[in-house]
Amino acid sequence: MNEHLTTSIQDYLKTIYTLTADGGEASTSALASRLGVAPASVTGMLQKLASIEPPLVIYRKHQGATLTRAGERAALEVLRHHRLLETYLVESLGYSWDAVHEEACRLEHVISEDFEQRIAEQLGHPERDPHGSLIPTSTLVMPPSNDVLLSSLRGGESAVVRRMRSEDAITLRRLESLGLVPGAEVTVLVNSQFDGNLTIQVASRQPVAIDPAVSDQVFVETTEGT
């Protein structure tokens, strides 16, 4: 871990990476909302991160921020810690998948690289965390992904659930109640162009209707031949 980076800086870098990795923008307002701070504080931090040596972000007023290569590596290191910790908490300590995010957020900043390596070895070097998110490699490279949002599928298409966008406990419990967990097979029966609602069938369950508030939280990989 880059010891000169404060917890706050690491949180900013991780959040910028997460927002932009899913196709969003790391705007001042998006960062303020995600981090729970005032927009003026975000602007000040982005200016700071853009001016240090080496710069960790590229900041453009009214356009938001993107990570430099140095910033991306720092973000990936925090994400690797976070996702390995979540996996360890679930697989080794018996936590449920909706109860690990806050614990991992507290621990990700303080574990040593030796501790990270020992966790990875004990877990068998997992590729994904309990929410299905890919874990950056030990060389700080994010593995490639073919994930798309469940909401983008057309009627008749089938897919395998890969990961969740949100780590919010209430959202995760809702998804679990629907059977929408990593590895689950799902078929879109109807995609309503009027309101974006989907009628889906998860494995052998009865079909159920879901709205975009649910389908936009689930990333899937389409099944070959659909």
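Small disclaimer: the values here were computed from a predicted structure and weren't measured. What we label the rigid core is the largest C-alpha set whose atoms superpose within 1.5 Å from one form to the other. Numbering follows the first chain given and starts at 1. First, how it differs from the form predicted in complex with the DNA.
- The Cα position of Pro207 differs by less than 2 Å between the two forms after fitting on the rigid core.
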Second form
There are 2 protein chains.
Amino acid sequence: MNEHLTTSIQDYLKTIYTLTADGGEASTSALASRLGVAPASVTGMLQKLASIEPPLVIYRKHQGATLTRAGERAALEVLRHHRLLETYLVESLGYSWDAVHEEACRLEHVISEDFEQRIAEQLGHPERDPHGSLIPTSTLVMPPSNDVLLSSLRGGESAVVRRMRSEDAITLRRLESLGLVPGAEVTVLVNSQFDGNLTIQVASRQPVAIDPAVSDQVFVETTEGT
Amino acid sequence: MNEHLTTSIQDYLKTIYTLTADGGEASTSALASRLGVAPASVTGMLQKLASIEPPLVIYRKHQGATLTRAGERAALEVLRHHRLLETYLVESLGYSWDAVHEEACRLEHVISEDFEQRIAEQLGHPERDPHGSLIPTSTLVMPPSNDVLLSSLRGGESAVVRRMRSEDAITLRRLESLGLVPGAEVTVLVNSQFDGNLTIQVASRQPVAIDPAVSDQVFVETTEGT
DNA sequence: AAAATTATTTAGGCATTCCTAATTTTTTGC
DNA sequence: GCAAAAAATTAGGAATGCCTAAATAATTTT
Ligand SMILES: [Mn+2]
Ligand SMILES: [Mn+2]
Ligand SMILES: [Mn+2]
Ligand SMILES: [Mn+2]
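Requested next: the structure of the form predicted in complex with the DNA (the form predicted alone having been shown above).
Below is the whole assembly, all chains and molecules, this chain first.
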């Protein structure tokens, strides 16, 4: 299959994967801003990824890109590395969850399959990374998920925090200070349709008001029952 | 100081360091063969390393290269990463000593100083890597050493195995099968001046004959006393 | 000491990946 | 539906790090 994909290509594929997770296409500008490169650079790379053999993306001029099956497998491989590494850094090396992203971003491209297997085993084949993101299996299958944004809950609904959208350190520290970490129980007391502000109660803490800047960063799974 | 050195530059510096460890200059061809590139590529890189600010090597046309103080510091930084990583892979992830080199060679360029510190601490600030090579300190000082080649011992001399010259998997497995691992006690029963063959006894094993292909790979420290 | 061999350097190029500036296409707002 | 704005593409170029082939320098042989 694919001899070896460059770090740059792996980053493009990973980013296309996450941008198309909800079904659309990844636009040139979205990719450019996520990857920190100029839009012109993205166009050039997409053209290349679409014309190599086998093609890794399907690229429609002015429309955007999606992954082929080969591209998706490569993306899942990198994503598995990234998320296993983040978990390993937290569990075995004592990193905090807001410090692992950059380190994993560099390591993900250079670890061997042997390394991947060893840390997966040592961690007991975890299903999620420290931010709650699902880790693709060793056979490169992304486990199913049915989490929804905290901001989509109606007043009175309860849920369990599953994952954070962002890997940004400042955002993560803010969420943590609110108790919004994977596994936490949260109840929406009020969801104001006007401004999108929520009043929530996390675990048995005092109720707090949060705005969409927060509630759009947190994915939850609604709790069964009445 | 140096913003960021590329992987390629780090490899050049590391290789120049080891080639000049015994005082000479690193030649173009020696570098080319160690790095697996064409001699012309080495010349180009040496010219560049000598003319950047601050210069990392001193390069004399047709003579070879040595490291400047800045180049040496950069080399020791990479070497510390490499050797700490090898130690970590063996101690914490169960790698065998003949499998760590390639993994460390890729990881050494991307780990952060934070990562370095964490594994150093977890390992108890080891002095040597799995092959017995000395690990530069966190202040980038290479500890002193007075080991000599096993092949230089005279008949009747005893010594402790300190380090292996090679990181090659096949060589390491051969040495291990002879019991020639760091810490092992070895006595030279006969050192034939003619062909360089030795008869040695490792620990309490049966004496065996080894040729220079083996005895030139092992550094030892001669034992005090009569 | 000249010739032959070996080592090194120079010259010219190629692949990657990024950039800016100019142009074209698509979308938006009236 | 058309003009303005936004998004995307093309064109041309720079930096890295490698290559081969040709030229030159150093070393070894005879
Ligand atoms: Mn993998
Ligand atoms: Mn994560
Ligand atoms: Mn370091
Ligand atoms: Mn080693």
